[in-house]
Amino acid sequence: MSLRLPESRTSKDALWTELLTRGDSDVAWRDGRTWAYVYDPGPDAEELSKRAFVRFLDVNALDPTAFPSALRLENEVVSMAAQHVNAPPGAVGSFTSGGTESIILAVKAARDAWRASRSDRTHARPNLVLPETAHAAFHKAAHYLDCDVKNVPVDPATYRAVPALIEDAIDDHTCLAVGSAPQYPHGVIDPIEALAAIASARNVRFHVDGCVGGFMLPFWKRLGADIPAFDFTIPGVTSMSIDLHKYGFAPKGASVILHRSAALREHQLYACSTWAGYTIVNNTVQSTRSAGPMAAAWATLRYLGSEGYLELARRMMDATARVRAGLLAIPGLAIMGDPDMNMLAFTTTDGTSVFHIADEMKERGWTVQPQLSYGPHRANIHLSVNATAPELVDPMLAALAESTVAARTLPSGHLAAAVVSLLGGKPSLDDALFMQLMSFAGVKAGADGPTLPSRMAGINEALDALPPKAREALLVKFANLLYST
């Protein structure tokens, strides 16, 4: 792609017309047929949050003394989130751009505190103890922050963390242990009480990743769901991350990181005086931050209130029960584990490719999310059941039943076998080999970057057949090609 800055102004009308067409190829999520990626509270809440976002778009949260409105918004959003998950008096937090940033900050705080407590080992590498279902953002944080990862197997039937295995993995270099409420792949809650007690006994910080569902779980509990303890009512929980742009239904760019005390948060912060410019002190990874997402989250939380969230939770709970029953009635499909919320994963019991099922669903106008296998965990399809789902459960299940039947007739594994053969255990992936693989996969070069084939089953099957590190190498090469300028 080659686009130069125009020599003359472009009219507002022309720009707006162009922008309106830019989304024509995006997933049309407002029709409710996208069961991943988006979280839709309905048009009224969406319209209000956008107005709030625009009102504070140009307010810079870099300096709270210059923009006290941003500071107040942040403190009030954090307060609502903290009280919602039973944080004790004195608990503190920060507003972030998303779950990944919240998790990076939790890891930074734990890493720096660990190093500060060991003056003779300032440059030692601490480790994170993670169930293998913990979000990839923890691995990303470890990569950025020079930590090791101990990736601990989970129970193969329930997909929940196993306390004894987590305990065995913790050592003198562990700065943080993690549990999820719930974990994303299968929608189940780890045994947070047991894990937190183990971490506390070893004087290790314990983080609850509630990014995907931590905000919604209290409402499910109020509606009678059997939700185990997962929040700050458990003494050993030292920090939590909660995304407000997921089931808090705020626009994208809204998450919070919470700490039990200001002392625990202190190592999250960053200050710099070793330069000739203005004073730097940041409570997040970002310096300049638009207050727009804060205002949008603030408006959404207050507009919906407990009453509104309870109604959304009730709709999702009822729809999820119908989805689960419908899935179990489709021959050859099985739900993985016993999901605690409105997220679940299903796989096939007869060898049918879940990647073909995902493609067939796309052909019928539905977007679902395939997940690759990992170790003993089979490839599967993830569903996030939204508040718009109740009216769509029956047609979605009908499309899924048709897609499963159609997928059984389609050939599988040919591209996977060719890719595995071509790689042949090579320790690295050079550009020539990568381009050969792209050609095999049907990826075509274009003026705006590579174009993927309309059906992705072959590519997903090939990725699924490779070891994780080979997958990562391929994906990095592809992303480097995709972002073409």
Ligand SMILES: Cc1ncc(COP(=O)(O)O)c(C=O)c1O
Second form
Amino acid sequence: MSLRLPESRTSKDALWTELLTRGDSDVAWRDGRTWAYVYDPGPDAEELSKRAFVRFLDVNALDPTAFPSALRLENEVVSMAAQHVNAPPGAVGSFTSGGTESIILAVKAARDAWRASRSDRTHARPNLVLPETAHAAFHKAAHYLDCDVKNVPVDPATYRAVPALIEDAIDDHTCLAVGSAPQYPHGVIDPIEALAAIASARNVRFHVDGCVGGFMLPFWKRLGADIPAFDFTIPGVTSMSIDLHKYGFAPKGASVILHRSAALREHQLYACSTWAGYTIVNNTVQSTRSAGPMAAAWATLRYLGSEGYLELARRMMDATARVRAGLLAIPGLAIMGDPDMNMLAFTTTDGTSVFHIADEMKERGWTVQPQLSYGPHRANIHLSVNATAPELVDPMLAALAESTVAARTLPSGHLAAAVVSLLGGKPSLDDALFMQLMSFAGVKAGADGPTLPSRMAGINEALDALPPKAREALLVKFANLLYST
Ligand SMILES: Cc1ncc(COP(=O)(O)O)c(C=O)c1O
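Give me the form predicted together with the ligand now, not the form predicted alone.
Zooming out: every chain and molecule, the one shown earlier first.
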């Protein structure tokens, strides 16, 4: 705990100077060398969205009768998104803080509608039927909302959901089935048409997670890409999540949840009158909500228009084609599946540790995102190909080729073997054992929390060697240290 509230005021200049240096150790995303986390429309759109954000920062969407400007912004953003994905007349939606909140709300609407339809409503426990590539946000939603998860294997070669397996998993307790367009891990689109038909035949709601692609895929299609149907043109699709802070290129804090009809949304909403204060009726998880993100998204969508998004899509599409060709030419690397958009994952074919490759890329100034293995799916590196840096494709591929060669010579597996043997057979992870593991892994404790070693391969390999539940237990303990106050 290093900072206390100061007794006296601090000058604006001093604070601003300090804030400006605060990002110095963040990944340097503006230079285009960060190939995950970043959705950059370029400086022009960024400048406008920031002005719009600040203009509405203080407007509170908690009470749309007091702040009709927020209501109008929300309705207009939802309307633009809904029409973009062919939502029928009568479709409705809400503006949320991000994909996770949109997904939590889709699950809440489905869960409560399912419960309301049953006579044993208070005791019955609903489930979600998910391809195992569906985003972790669905697991989080199930955890928060007390639903079970049926995590269904995907095709091990294409990474797409398998309709017959989803069909087998749906039962009388299923409140929601899910497909992604595309899924994050490998960037492929699930067979939405077949999945939605199966769910609909069983009278189960079907959600399309378009957090990544809902906004961008229509432009990809207009540019001639072979994109299967994925939106409300498919009758069984009951809801969709679309992140505007991803490929809508709006600043962070912007997503929408759409429902085919107001009746389907009803259980998403929450009202409370059993307390002594003002009456609550909320359409989202948040109550007090800044209208800043809504205004920023509203401004970005209108400023760019289809013309601007098509241009961004074209750049991403061209760069992605070059990245794919370049990856295929690097001996020992293979793309996983056949990605449909600009996100992809690659792995090694000769056993070289992808975690060393990620470290070697970092040494050369590039940030890429390692993903752990899961079930039959190998550990890999995720790349999101950005729109702003086509000239960086060749240097990135050159760095990757060098990193792959360098990684091949590095030793692997020592820490993983030690961690597995330390943890082996222990029923739970107590604090003493956890601290022992941290020191083994080279994590240094400090007054302001732990510091990770600059090379993460050993730690990633150790996590990769553990079963998912043990990984989760370790990560929770680590995060509990990291947020040090
Ligand atoms: C397909 C998909 N769904 C949901 C999410 C969760 O979105 P957020 O991080 O905005 O909560 C993500 C995030 O990457 C995603 O890729």
